[in-house]
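As a starting point, one isolated chain is supplied in structure tokens, in the form predicted alone.
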Amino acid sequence: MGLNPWSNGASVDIDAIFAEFGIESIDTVSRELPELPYFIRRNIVVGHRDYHLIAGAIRDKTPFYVLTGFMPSGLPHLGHLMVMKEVVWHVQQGGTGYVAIADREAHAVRGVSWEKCREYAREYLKCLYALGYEGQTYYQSRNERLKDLAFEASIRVNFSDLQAIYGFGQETSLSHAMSIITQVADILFPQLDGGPAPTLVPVGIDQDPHLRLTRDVARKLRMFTVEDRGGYISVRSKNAPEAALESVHAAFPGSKKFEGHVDIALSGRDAVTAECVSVQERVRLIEIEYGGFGFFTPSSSYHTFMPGLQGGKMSSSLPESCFGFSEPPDAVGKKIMNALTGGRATLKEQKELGGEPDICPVFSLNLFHMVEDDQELEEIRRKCMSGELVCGRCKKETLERVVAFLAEFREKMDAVEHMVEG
């Protein structure tokens, strides 16, 4: 099953994608968090890879990063806010934030001029700061260390990889491939900048190809693998310098050194997980001493699509599917009042059978952003499903919330404009 990060389509079978690509349900780790954010409580964030590393860092107050990127191919809209809110929440939980402006991708894939990229990027950054973001931001095109890391990552990727993951063909430009490698470097950059630590990348499910590629590259950039072999832990070289392997041997008294690997006896099977982690961390430090990266394989979380007002994916290239933060209230009102709903064909059927909020773009506005109180949201759902709340009235009430939200959010964006660099 293919996933295209640049498509405007939102029709994906999440269960099938999770099964095919090994993504786990967020329910397997959500209980490890000290508190649940609303985007998990409301089943907006539904899947993850290795989120237990992030939950553990939050719980134990140890370092971790949270990173995302935005392609400035148009003005930001409501569909971009979810990932921004996820980043802000994780920063508030103790994470160090990084946000990349993917201007190289916008220029290569969408043909957006560099000047327009900067113009759009300023609006994205204003949105982030208005939501309370604290952390680093950078443009791909201006980050020389990122470019060096992208070059190093590119050594571990060939065109058959890109063809298998993205469906690239002979018509694909080299700049498109370069933008992909730059995104790989984006995901790994926090660890290059601040030292190895667990890193979360919150994304929509359509962005998973980038995570799969980056996780593979991160593993290939390591000097060693650490494996539980039953009665012992084996540290195996991946073209590591011989001196580094000797240092691993010296770091674990009683270990046995062979050609290409060092085997370390376990003190007890009950402690195997803790011992593996301890060995992994010591080996990581040795790797860094010898010029390696020591990267943690990045973690990811996956949120569902916020549907466009006319169905499908909310996208700036489909103006009727969304609204921006500077659109006048009458234009926003027209879009909402003309939006598709989960209502029935007739008013009589609506009152008899009730609506279907889970497939309704208008209800999704409330679910994702417009109603903060869970009980209030559940009451809207109940009234819809019982037929008590009809679509026309629901649209009007939702529009009132949207207009109030936009007015407040614009004020916040104006107040933080000074924080955005040119």
Ligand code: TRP
The other form holds:
Amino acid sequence: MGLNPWSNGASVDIDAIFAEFGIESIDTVSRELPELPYFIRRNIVVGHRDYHLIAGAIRDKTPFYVLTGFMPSGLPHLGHLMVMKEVVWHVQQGGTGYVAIADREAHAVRGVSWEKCREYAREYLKCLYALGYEGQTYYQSRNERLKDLAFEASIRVNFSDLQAIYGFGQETSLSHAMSIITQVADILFPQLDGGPAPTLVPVGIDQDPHLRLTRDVARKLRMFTVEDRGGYISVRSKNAPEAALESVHAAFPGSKKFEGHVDIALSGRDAVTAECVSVQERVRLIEIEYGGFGFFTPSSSYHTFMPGLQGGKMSSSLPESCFGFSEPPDAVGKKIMNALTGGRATLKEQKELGGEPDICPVFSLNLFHMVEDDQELEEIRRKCMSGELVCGRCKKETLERVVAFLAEFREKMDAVEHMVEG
Ligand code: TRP
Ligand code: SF4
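Return the form predicted together with the named molecule of this protein as a structure block, the form predicted alone having already been given.
Below: every chain and molecule of the assembly, starting with the one above.
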């Protein structure tokens, strides 16, 4: 099965994709977090790769980054809020934030003029700041170090990789490849800028191909691999200068140096994984000393998508499926009152059988963004399922929340306008 970040295909079977691509359930790490954010509690963020590095950094208050990118191919809308909130939450947990404006991608893949890119980007940035974002932001097209990193990364990628991951063919534009390698660089950029540390990239599942590629590139850009060989730890050189390997040898008294690798006997003082981590950290520093990147393989988390208001996919190309943050309340009102619900065919049936919140876009809207209080949300679910709450009433109440949200959010966006440079 292909996963193409630019397709507008119908919704995909998340479990099948997780199994196929080796994404783990978030349940395997959520108990390592001191506090669960609502997006994990409510099963919105459901999968991850190496999130234990992030949970550990939050718990131990050690450095980590959180990064995402937005493609300014249109105005931001409801569908972009989730990732923004995930970034803001992780910054509040101690992460250093980076936000890339993917104007190169918007221009190359979507044909958006540079001028329009800029105009849309300003709106994305206002949303972020309105949500309380603190951290760095940059435009791909104006970040020279990013472009150099993209070039460095491109040395590790060939066309058959792109073909396998993205289904590239003979007719694929070279700019597509450049957008991809720029995104790879986005994901590694925080570690170039601020030094190696675990990096979280919260995304929707459609972006996973980029993460698979970036994780692969990050590993390939390392000088060494560190492996537990049962009884000893082997530090293998991939493309390290001989002097760097010699430094590894010197750093671990009693280690043995061979052609291309240094073997370190386990001291037995710590658990094997702990010893492995401490060797890894030491080796990373040596790598940096010799001009390497020392990258951590980036981590990712995957959120499910909020359905469009009419069911199906939410997309800016389907205006009825979502709303933007500057749409007038009556236009938004119409969309919500016309939304698909999980209600029954007749009022009588609904009172008898109850509604189906789990397949209801209106309920999803509340679950994702409009109802903060867990108990209040549970109450809506209960009343819906018991038939006590009917859809007309429920939509009206939802609309009231949306109108209040939009008014407040607009106000906040206006208040942070000065934070967005020209
Ligand atoms: N490709 C992403 C999109 O289509 C945007 C993006 C650019 C991005 N760079 C990124 C996302 C880095 C996550 C991380 O929306
Ligand atoms: Fe959806 Fe509300 Fe109708 Fe339940 S009552 S199906 S939550 S609109």
